[in-house]
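Here you get one chain, nothing else, as C-alpha cells; it is the form predicted alone.
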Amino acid sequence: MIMHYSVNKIPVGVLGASGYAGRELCAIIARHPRFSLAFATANEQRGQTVRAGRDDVTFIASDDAPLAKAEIVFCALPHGASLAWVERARSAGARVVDLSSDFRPGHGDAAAKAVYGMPELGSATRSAIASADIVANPGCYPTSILLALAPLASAGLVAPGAMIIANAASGVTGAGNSPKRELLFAEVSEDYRAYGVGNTHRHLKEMLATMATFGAAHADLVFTPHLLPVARGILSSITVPVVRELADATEPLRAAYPNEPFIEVVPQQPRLRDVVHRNVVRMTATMIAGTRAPTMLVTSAIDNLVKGAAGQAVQNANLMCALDECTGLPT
C-alpha cells in the first residue's frame, strides 16, 4: 500500500475500507493536501490491493490494523458492528469519526458518547465537532432530509402538528455491496421502487432525535425511500405544512445557509447530475397550490457517497484537525 509520511500530514485510518463509502473515504484521502492513509482495513478482502483515487491501497485485517499510529480513524464498519471498533481507536488514543449508525441520535446510550456532525446546523456544532473525540456521521437520507428541514423548524415556520411527508430516492450504492439479488442490474434497471414502507426505515429515529433538537418536536415525519436505477446520489422531496404563505419559499434556505460552502440554494429543481462526486446539499423550495393549508414542498440532492457519507466524514474530519472545512473535498 502506498503511504504518504511527512510531518506536514496528519496520518489517518480506514476501519472497513471495502465498501462503498469506505473506498470512497480512501480516495478523498488520497487527493487530501494534509492526511495520509496509514492504514485501510478490510478482512474479507485482507491482501487484496485496489485502486483509490490515485494511489493502490492493500487491505489488512482489522485486527492487524497499527491504530496508535492514526490521529483519525474513520469507522466504516456496518451498523453494529462499529461500537466496539471505536471504543478500540479511542484507547490507542485515535478520535474517531463514524459512519455507522451506532453513535447517532435515536440509536441508544452510545450516542451520548459522540456529537452529531453535521456542521450545517450552526456555530456551536461547528465548535463541538472540532472538540470532540467521537463525531457520529450522520446517515446519507438525513443529510438530504434534516438540512431541508432545519431552516423552516428554526425559523417557527413548520405548523404545529404537522405532518412532514419526506420521499426520497436513493442510488444503489446506498445499499451497500453485499451480493444482494435485489440489487442485481436485470432487477434494478428500468425500475423504480419503495422500500423501508410503513415509516420502518433505520434512519427515521435519527431524523427525529435530531429534529427535535432544531424545534420540531411538534410534528410528524413520513418517510419513505425509494430505490433509483443509478449508482450515487440523492433526491428527496419534502412536503412541509407551514404557518403562512411566502412571497419567496426559498427565503427562510438562503438565509439559514448565507455562507455555507457546501450548500447550495437553488431557484429551479436540483438534479442528480449537479451533485454527483460533490460534497454538497442543492436544494430549493417553493409554494404548493390548491392546498387548504399553506404547504412548501422542499427539493434537496445530494451524492450518498460523497456529502452523504465519506465526504462528510472527512469534512468532519477536517474542523477536527483545525483544518479549513473544505480541505482536500469536491465541490
The other form holds:
Protein chains: 4
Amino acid sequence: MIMHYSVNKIPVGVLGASGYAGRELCAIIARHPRFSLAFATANEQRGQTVRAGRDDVTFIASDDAPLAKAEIVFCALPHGASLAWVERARSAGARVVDLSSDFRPGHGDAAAKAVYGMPELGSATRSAIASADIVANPGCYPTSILLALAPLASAGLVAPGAMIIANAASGVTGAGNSPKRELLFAEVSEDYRAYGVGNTHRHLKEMLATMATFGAAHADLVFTPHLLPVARGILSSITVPVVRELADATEPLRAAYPNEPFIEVVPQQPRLRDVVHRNVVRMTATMIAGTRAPTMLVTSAIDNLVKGAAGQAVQNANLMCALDECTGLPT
Amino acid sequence: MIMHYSVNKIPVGVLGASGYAGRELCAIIARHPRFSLAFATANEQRGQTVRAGRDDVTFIASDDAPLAKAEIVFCALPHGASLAWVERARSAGARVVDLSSDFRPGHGDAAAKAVYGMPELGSATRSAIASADIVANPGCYPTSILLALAPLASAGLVAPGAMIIANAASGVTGAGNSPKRELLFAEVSEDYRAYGVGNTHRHLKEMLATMATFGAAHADLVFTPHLLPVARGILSSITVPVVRELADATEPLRAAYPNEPFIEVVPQQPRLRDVVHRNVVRMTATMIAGTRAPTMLVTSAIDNLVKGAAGQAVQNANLMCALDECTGLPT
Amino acid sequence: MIMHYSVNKIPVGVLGASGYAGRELCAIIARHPRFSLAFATANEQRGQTVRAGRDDVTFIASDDAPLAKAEIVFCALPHGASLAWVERARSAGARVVDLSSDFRPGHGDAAAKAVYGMPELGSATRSAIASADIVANPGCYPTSILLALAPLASAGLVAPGAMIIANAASGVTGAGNSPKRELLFAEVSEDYRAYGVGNTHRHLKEMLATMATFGAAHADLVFTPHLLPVARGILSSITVPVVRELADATEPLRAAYPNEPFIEVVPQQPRLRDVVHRNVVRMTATMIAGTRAPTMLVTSAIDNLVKGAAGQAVQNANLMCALDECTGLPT
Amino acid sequence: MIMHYSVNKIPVGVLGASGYAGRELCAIIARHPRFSLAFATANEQRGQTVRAGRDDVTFIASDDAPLAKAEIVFCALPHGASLAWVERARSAGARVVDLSSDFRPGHGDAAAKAVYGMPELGSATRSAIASADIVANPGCYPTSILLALAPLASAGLVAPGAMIIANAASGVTGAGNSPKRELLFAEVSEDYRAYGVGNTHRHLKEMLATMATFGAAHADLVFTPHLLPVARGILSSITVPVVRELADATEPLRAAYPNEPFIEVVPQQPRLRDVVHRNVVRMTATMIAGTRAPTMLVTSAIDNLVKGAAGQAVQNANLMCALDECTGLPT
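Now that we've seen the form predicted alone, could you pull up the form predicted together with a further copy of the same chain?
Next comes the full complex, and the chain you just saw is listed first.
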C-alpha cells in the first residue's frame, strides 16, 4: 500500500488473464508486495491493456509468454486447455499453480502429478504445497464445501453411510465471462435456478475424491448448484447427518481451525456481503431441531473469485515461495 | 381488458391491503371479471389511494370496513392479528380466506375451524374448500414444497423414515414491506444468506402437519430458507430418498397432476422468471447419480405473492363461489 | 383470459421474433383478442419453441415465412436488414409495421414511403397511420422524449433557439439479446454509464427530424443516453428553456393529452416501476427554481419493450386494422 | 496488511459511526497506517460491535465519547445535528472534519468558521485545509460535479451566462441506512427515478456558492439527481455551453489536474465499476456534435461513500496532520 520496490520481487506470470479469475489474479499480484507480474496472456485480447488493481496490464499471446522468466506461473486457462500449458511451463522451469480442474483429484491421472492446494486441510497439505512443482488449485464450490465438511469428518462426527446434501448458490462470475445469452443481465436479474443437478457438476468428483482423504469416504454426497443474480460469492448450505447432538455445533469447526487466518467460524449466518473481495471462508453450524437422527446444518460463504480461485492460488504460491501465507491477500 | 359491468359481481373485501400480498390481492381483484372490491383496509395508510392493477384503491381503517357487504373477505393481516378479524368477518356473515398462519395446520386449535386451501391436493380438498366458511390459505414455502412432495408420498415413493431436505430461496417481498434495515436495497443487493435455520421457521409445522395428511408422516423434514436479491419468487430444491430408481423422475408428478391448470411439470429446471406474476407451480424432478440409495431431486418454482399468496387466495375464493377455478387468475 | 376463438381473427406475422422486442410482440399478439399469429421467424433459432405469453411459438426461417398469409407483418429485424424484408412483405400484399430505424425520419429516403407511427402526435398522424401501408414504429428514446416535448413546442412554450438537454437512461433490453460481454450480468449489475455521447446515438436524427414537424426546428437538442442495471424501462429527464414561468408546469401536458389512453400526466415523479409491462408514457413537469431564464424539467418514463417497441407497434396495427386503439394492450 | 504498531499513531474519533459514511470511515481508519480509532459513537446502536475493515468496532453513545483524546474528530452526524457536536469537539481541543452540510458554503454563517475540504480545487485550498480547525467535507454530488466544472471555469471556457445542466444518478447508500419503505430492495430494484427536482436538492446551494469561488458565478446551474438501483456510486453527466470548440475536450481537465493522485481523466466514458471502493474522481469530456453554440459534455464518476464522503474526509485529515495526502486511501 505504501511504497513499490522491484528489487527482490519474485516474477510470476498469468496464463489466461482475461477471464474473471485471471483478472482477479492480476489485481492481487499488482498489490502483492513480493510478486511482480512478468506477463499476462489472453489470446483473443492480446494487445489490450486493462486495469488490474492500480496497475495497467497489457495482454500478450500465450505463445509469446516468456515462461522461463517466471518462478511461478498461474494457469487460468479453461479446463482441458490447461494440461498442455502446465507441462510447457514446467519444461521452461517454472512451478505452476493451475486453476483449472485438469490436475484436481477425481479428474484422471494428471492429479498424481500435482498437490491439491487447500492449505487448511492441515499441516501435511501445507508442507506438500510448499515443495510442489504443480499445485492444483481447488474449485470454488469444493473450497466452500470441503472446508466445512473436513472438520466434521476428521472428528468422526459424520454418521456412517450418511447422505450429505450440499446445496450451493453462486454468483455469475463463476460461469466465466464468455458472452453467453443466458448470462446477460436481462436474463439473470430477478432470476434464480438450479443447474448441474443430479450430481452431474464437474466439481462432484473433486469433492468425493477429497472427502475420501479426510475420512468421509463412507458418506454419500448430493450436490446441487444454483445460479444467483449477484456478481460474486458462493453460499453453501450443507445438511449432514451426525453421530450425536452437539450443544454447540460450531465447536468442531472452531477446534479444527484454531489459528487459520482465512477461516472465520462465526455464530451468525454468513452472508455473501461478509466475504466478497476477501480471501476467507466464513462458516457457522447449527443443529436441526425435531429430526429423528442428529443432523447438522453447516453454511459457508466465500468469494468465488478470491478464496474460490485467485486468492487461494496466491495463498498457495506464497507457500511455494516460503512467504508468509497471508502476503498480499485481502482479509 | 374488454368491458366492465358491475351487475352480478360478487363483492369482496381485503383486510390488510397495504402489504405486498394485500396489494397483489387488490390488483388481481381489479382484473377479476366476477369479483368487485367492496373495501380495502390499511390502518396506517388509511386515506391513501394506490394503484391496484388498472384501478385506484383508497384504503380505509379496518374498524370502518363494511364487513357485511362482502361475500368473501380476504384477510391479509399479520400472523396473530388475523384470528380476531376472521371471527369478526364471520360474525358479519362473510366467508373468509385467511392469508396468515393463524388457521393453518400445525398452528393450534384454530386450524380445526378452517379448511387448508391447497386445491391441488385433490378432489376432496377442492370439495371442502368449496363449502368452507374459513379457508386457511397456505404459506408460500409450503405451497412450493408440499405440491412437489405430495405426489411422491401419495405414490408410496418416499423411502420409509426418509430425511427430506428442502432448501428454498425466496425474494424479499416474502418478508413484507415494513421498513427494516436488513431489507434495504443496499443490504440485500449482491447478498444471499440463510435464515430461520435449524427447523425454526414458522412454515415448518404447517408442512409437517400437512405431510401427515398425504402419507409422509414417517419422513423427517429439514427446511432451510434463504433470502434472495430478487423482488419475487421462491425456488425450492428438495432432496428426497425414494424407494426405487425411476427411469423418468417426472412421471409421478405428471401422473398426479394430469389436468391441473396451475401446475406445470416440465423437463428443464424451473426458474423464477418462468413463474413471476403467474399463479402456477412449475416443477421438475431428477434422479441423483451415484448415491447408494435411490434419491430424487425435485425443484419447484412459484411467485410467492401469486401462487404463494394472493393468487392462491383468489383461486380458493373462486372455488368457494362456484366459479371456474381459473377465473381472473394470471396463468 | 376468457375464451379463444380463431374465427374473424386477423392473421399477423413477426419477422425477427427472437429478440426482446420480437418476443414481446409474440406475447402481446398471443393475448390480443383480434390478432392471431400466422408465423414468427428467427433464423438462428429456427425450430425452437418458446413461450410467448400463454402460447408456445415455434420459430421458422425468414425465407420460409408465408408472408402472403399475414394482413400485418411486424418487422423486428435489425437496422439495415429491415429494408429489404419490408419490401418483400409489401410485395406479398401485407401491410407492415417496421420496428427498425430504416423507415424512420432522419434516416434517408425510405422514410418517405412510411408513416411515422406515433399516434399521440395528433389526429392527422392517427389518420395517416390508419391508411398507411408501412408504418415506421418509433424508437424507444424518441417515444419517451418526443411525446414530452411535443406539447411544449406546439404550445409555443419552447424558448426560441433553446438548447434542450435530454438525458435518458435505459434498461439493458434496449441493447438487444445478442450475447455481448459488456451486457453480462457481472458487467452491468452495480454499474451505470453514459454511452453514445456527443449526439452520436442513432435516435438523434429521428428526434430532430420529428421535432421539426411539431414546431421545434429552432431548438437544439443534446441527447445523452445511459445504461441502467435494470432489465426494462427508460426514464428521460429533459431540461427545456421556455418562454415564461408556468404556475403549473404540467398544464400544457394535460392540455395536449386530454383523452389519450396511453399517456399519464401525473403530479409526482414517474418511475420505471410505474410503467414496466404497460403501454404508457407517464410524465410530469416542474419549473426549475433560481435560473435567470424560465426553465422546465420534464421527466417521462416508458417500458422500452412495450410503449417503446412492441406495444406501440400493436397500437399502430390496431389503427391500421380499424380496431379500438387499445385492443389487446396492457395499460 | 503487514504489521500493526500503535506507537506514533494519531488518535481519531468518529461521531455518528453507524451510518454508511460512518462505517466507511471506520473501515478506512482501520486500514490507515497512521490513524488509530479512539472511539466511534452511535447512540441507537451503542454497545453493538461491528466489523470495520479487518477490525471490530464497538459503538458508544456520543455523550460518552472521549473527545479530548482525539486529535481529529470526524463528525458524520445528520445535517443539523452536526453543528453543536462540532463545537463540542472543538472545545475539547480536537480539530474536526465535518461530513454534514452544516459548515458547507451556501448553508449559512457556520461556513465562515470552516474550510471547504476539496483539495483538488488548488494549492490555496490545500494550504487552508492543512491549517484548518474545522473542515467542511464536501457533499457527494458536489464532489462529482464541481471537480468536473472547476477546470472549465478556471480556464475561462464556460460561456458567459451559460446554463449548465447537471444530471446525476446516485446509488442508494447516498440516502443513508435509516429504514424507509422507499429504500427497500423490493422498491428500488428494477426501478429508477428523479428526485429533488427543480433545483430543490440540498446540494444546490453548496455548488452555486463554490462555483462563485472558481469563476462560474455568471452561470446558471440546473441540478437533477436520480436514484439508481445500485448500492454505491454517483455518475454525473454535465452539459456545459462553452466559448469555443475544442479539438480534445479532455485537454482542460488534464491540464488542470496534472499530478492529482485522486483524479483520473480518461478517454472513455467513466462507469461506476471503475470507481467503487476507490477515492477517485474519474472523468472525461466530449464535444457535442451539431449544436449551434459550442457545447461540452463532462461525465464524472465517484464512489459516493469514498471520494464522496469518508475517503475525502480522510484525505482532508491527512492534510491536516501533515501526512502524505494518499495515506491509507484506496486508489
